[in-house]
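Encoded as structure tokens, the following chain is the form predicted on its own, with no partner shown.
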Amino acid sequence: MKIAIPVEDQCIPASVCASFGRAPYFLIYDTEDQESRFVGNQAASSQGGAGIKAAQAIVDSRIQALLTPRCGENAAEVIRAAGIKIYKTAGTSVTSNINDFNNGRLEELTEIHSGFHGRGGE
């Protein structure tokens, strides 16, 4: 399973970013071959709509599962629109969110705010 993370850095250790749609990296991991990349969030620097792109460059990038401390919900209808499933992760350590994950101790993002919209936050 293709899992991705919002991410600080381009490194492990890294961070979880606390915002979604404005976070640098995207960690995308392989949960089966344990393989991952870094990819950078090209909707980071947007004007607007942040969220929006960086959620369908989630589903263009064929993740089954986002790993998010939050999530607005205009992304969060694209990523669920596509079969997706939003956890919330407990942290900012993304090795053991992946852990958690990996062993179902992560719950599914319920607390879906309103979004930022072109306020900088998500």
Second form
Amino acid sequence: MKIAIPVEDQCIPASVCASFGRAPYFLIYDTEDQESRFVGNQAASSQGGAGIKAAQAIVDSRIQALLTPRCGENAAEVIRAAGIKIYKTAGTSVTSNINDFNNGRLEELTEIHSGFHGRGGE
Amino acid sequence: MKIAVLSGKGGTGKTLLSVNLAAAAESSTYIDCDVEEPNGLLFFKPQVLETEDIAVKVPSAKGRICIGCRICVDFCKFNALAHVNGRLKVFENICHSCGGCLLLCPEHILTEKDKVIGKVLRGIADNVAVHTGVLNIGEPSGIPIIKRMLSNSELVHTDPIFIDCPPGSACTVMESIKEADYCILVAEPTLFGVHNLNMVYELVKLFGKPHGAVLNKCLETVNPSEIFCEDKNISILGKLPFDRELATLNSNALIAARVSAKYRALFSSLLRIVKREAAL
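Structure of the form predicted together with the partner chain (previous: the form predicted on its own):
The complete assembly is shown below, putting the previous chain first.
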């Protein structure tokens, strides 16, 4: 199964980025062959609608699950329309989040925020 | 004659000045272009005679088959479109109504539909015709509302028209001063006030608008905004004192020029100066 995680760095050990839409990179991880691939997030510098653009890229990379600390409503709408499940990360370690996911210990993300729309997050 | 009142930041006294000048005139029109938080009507408490919904066009792919070329998705600088599972999703709250996606769609499957973004209230408060633009919360741009208010052919051009601008110097302010015959810059007596004054000063220069300044919250001490005006040869139309009586009236949503003889005299005299300057 291919999963995606918003990350701060493009090398292991990477830390999970607090933002989905404006994360600098995404880690695309294949749970079967345990391969990691980092992709730059073209949406990070968008003037607006970064979540939608990032979600479009995630959908296009044909992943089956997104692991993220939070997600805005517009991005969630795109991701869910593609049938991709969103899980809530625990802590910032990418490795432990992947382990938790593999062991079924991550919960689905249920709180979807209404977006910051240029106002910045806390 | 259209007189726009602007300042580089909020809370400088745009509404105080434009409301009181409009009230001091024999007959006038007051247009509140600060559509994100219009509060001129809190002072005028007009009897609203007419409400007009303002709509913009947003794209719709409803019921049409999208070939998924994504030209529109890639084109949209605001990322208001996404293509998922063979279907085009439109995020109406993000769309800026540029119409580019419709022009670019090779299959012409996109159509436009109306989306209400706010309204214009038109009413009367004694000698003043009060027009108020109200933008719905979450909408990206109030410009269509401002455009509608200022293009209204029913405006009585024989009387002064006061345009209460949004704060700052961004596109909504540009739209508000575009058709103005004269601009009044309102400034506070601080260095920060000078910085904000400079922003609107540069804007009115860029637009080639005749202008003058009103110094608000004036104290006995040195006024950096006054020094700025002298340096730049900006004509100072008048000064409003940093005065408890004026502040109290204003915070109680009373129009000083209507309830206080002292302030009626001050704003009437200021109005005469503005009219004289603007007529030049």
